Amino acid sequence: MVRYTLDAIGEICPVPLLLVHRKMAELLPGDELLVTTDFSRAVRNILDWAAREGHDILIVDEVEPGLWSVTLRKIR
């Protein structure tokens, strides 16, 4: 398992998720991928994203505010 990072502060739907999906493509399943955004539908767009995918959901949360982290891992 390898833990990546991806930093999308700054960028508004859809840069984030897309950043995402990319990311997770280049991903081996178990591994992790730690996203942090300050554009908080963004969130909701991954997270949506990632359950319909199938991909765990392990962490969300609002590190400060405005300012969230999302640790998703690759299942398949």
Second form
Amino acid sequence: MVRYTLDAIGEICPVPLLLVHRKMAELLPGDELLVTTDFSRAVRNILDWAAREGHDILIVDEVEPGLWSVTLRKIR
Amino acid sequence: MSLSGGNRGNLAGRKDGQAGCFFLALAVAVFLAVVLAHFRLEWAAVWIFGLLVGFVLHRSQVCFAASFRDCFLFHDYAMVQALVTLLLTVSLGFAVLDLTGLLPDFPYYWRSGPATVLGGFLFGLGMVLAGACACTSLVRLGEGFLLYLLVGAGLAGGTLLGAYTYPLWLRLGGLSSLKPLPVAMGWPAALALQVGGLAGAWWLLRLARRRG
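Given the form predicted alone above, produce the structure of the same protein in the form predicted in complex with its partner chain.
Below is the whole assembly, all chains and molecules, this chain first.
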């Protein structure tokens, strides 16, 4: 299992989800991706997309006011 | 960048700072409501209603830009289905308000035509590039995204330009006066057409969501 990070800070919708989409395609099943974003709507977008695609949503956290981290695990 | 628990040491202090900002903003909002009510009670009601709508938009993360964009980009139909639900509710709500005589100025006449299509396309393009429409730009600005000051300036500039060039569009024949559906065909037929069409769209979107 490899843990990747993706910094989407300063990016507005839909860029954070497009970056996640692209990065997850490179991962192998079991790999994890930690995404950080400061765009609140992007968090919702990433969670909805991950749920639809069947990826595990491991952690969702507001690490600082206005800064969120989402950790996903690729399943298939 | 460390995102571990180490950052949490400063979190309580920052949250306290936010609480101070909240009470300051609340005091300003109440002060403005009192001032507006002094001139006209309706203005204060609109101000308070606007604040409440803003709060709901922020907490629900409703995004009209996402509703149009995500169905094409990510095959995500949830938000566009929510938008259709909103239009259904508004259509029924307007019918109820008009039929009970609560809308003295109804029907509203708007000019429409090819220029509206062009304007809609330009607005849609800007909305997707900015990542938010008019109301969600205000929500993002409220969250502290200063970029949306620029978006707001663009919106204001575009609106002014639209108003300034309005006579030109009229001369070019890009706008004509259209009868609202309830005037053209009466409320029962207009409701059947609009609610039927929207309900059909809602059902198709539901089908699309189930198929993923």
